[in-house]
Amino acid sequence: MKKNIWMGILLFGFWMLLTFTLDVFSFFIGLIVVCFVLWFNRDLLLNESETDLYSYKGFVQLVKFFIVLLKEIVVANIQVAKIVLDPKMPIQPSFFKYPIKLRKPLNQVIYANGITLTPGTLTIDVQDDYFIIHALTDSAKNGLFNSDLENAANQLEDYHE
C-alpha cells in the first residue's frame, strides 16, 4: 500500500507537470488515469525487499544520488572534451572489474547506469560482486574508486529507518 501511495504521488505530480493547468477537469482526469495505471501495473511495482525508494529517506537518497550524478556528468564531459580536442588524443582504453558493495539489484542497476551515463566510462556487464567496465582513460578508471558517485550509490542502502 505504501508503494502505491508514493508511486501515485509521483505519477500525479508528473501528470500535473505535463498538463500545466490547475483546472478541476485536469485534476480529476489525472486522478482517474493515475488510479488506472496503478491498478494495471500492480504486479510490476517493486516490493519493499527490492527497494527502499518508496520510503521518504530512500527517495531523498535517490535525489541526492541524481544530484551527484549530474555533477559527475558535467565534470566528465569537460574531461572527455579536453581529450577529444587534444591533437595527441591521449586515451588508454581498458576493461576492468570494478567491485561493488551494493546488494539490492535495483541499486546495482541504478549505479551501473550512472557509470554508463558518465562520459568516459561504460558498464558492460553486472555480475554478483563486480561490474565489468570500459574506461576511456586511466584517470576515468581510477576516478571511479572512492568517488562521490560511489559514495552516493552506497548511501542508497546504508541508512536504516
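Numbering follows the first chain given and starts at 1. We call the rigid core whatever largest set of C-alpha positions still superposes within 1.5 Å between the two forms. This is a predicted model, so every value here is computed, not measured. Compared with the form predicted together with its partner chain:
- Leu144 shows a C-alpha shift below 2 Å between these two forms [criterion: core-superposed Cα displacement of 2 Å].
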Second form
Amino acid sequence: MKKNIWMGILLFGFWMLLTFTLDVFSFFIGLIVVCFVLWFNRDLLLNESETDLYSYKGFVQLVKFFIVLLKEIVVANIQVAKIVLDPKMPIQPSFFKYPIKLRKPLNQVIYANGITLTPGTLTIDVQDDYFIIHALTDSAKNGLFNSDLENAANQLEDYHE
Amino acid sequence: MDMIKNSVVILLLLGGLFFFLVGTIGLYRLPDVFTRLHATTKSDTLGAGLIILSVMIYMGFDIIVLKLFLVLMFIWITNPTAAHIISKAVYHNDVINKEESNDV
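Go ahead and give the structure of the form predicted together with its partner chain, now that the form predicted alone is out.
Time for the whole complex; same chain goes first.
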C-alpha cells in the first residue's frame, strides 16, 4: 500500500509538471488518471526489496553513479568516433563473460544499461552472476574491469550492508 | 551576451550533429549486427544529449527545460534497453556465425 502512495505522488507530480496549470478541472482529471494507472499497472510496481532508491542514501548513490556514467559516455564516445572515422577501421569484436557482484535485479538492470550506454561495450545477456558482453575493441573490453563505473555500481548495493 | 549564448548553442548543435553523423557512418561501414548496434546506439546517447542541451540553453529558464530533461532521461533509458533486446534476440537465434567469439 505504501509503495502505491509513493508511486501515486510521483505520477501526480509528473502530471502537474506536464499540464503546469492549477485549475480544479485538470487537478481532478489528474487524480482520476493516476488512480487508473496505478490500478492498471498493479503487477508492474516495484516490490518491497526494490524501494531502496526512494531512500535518501540510495538516491545519492544513484546520482553519483550517473555522474560517473556521464563522464564515461563522453570519453568513450570520442574513442568510438575515432575508430569509425579511421579509414582502416581498427576493430577487434569479441564476446566475453563479465562477472558481477550485484545481486539485486534492479541494480543489475541499471548497471547493464549503463554498460550499454558507454560506447564500445554492449550487454547481450544477463545471467545470475555474469553478463555476456560484446566489445567493439580490446581496449573497450579491458577498460571495463576495475573501472570507475564498476566501483560506482557496486556502491549502489554496498551502502546498506 | 546574446552572441555568446547563441554561439554556445550553435557549437553544441554542431557537436550533436557530428555524433549523429558518426553513428550513421558507423552503421554503413561496420561489418555485422553487433558492431552496427554499437555505432547507432552510442552516438544517439551523446548526439541527442548535446542537441537537447543546446535547446535547453536556448530556452533559458522555462518549464520546457524540465520537460526536455525528462525527454532526455526517457531516451537514455529506452535506448540501451532496445539495443540489449535486439542483440539478445540475434545472439540466441544463431543468425550470425559465432566464429569470432573466443570466450563464450
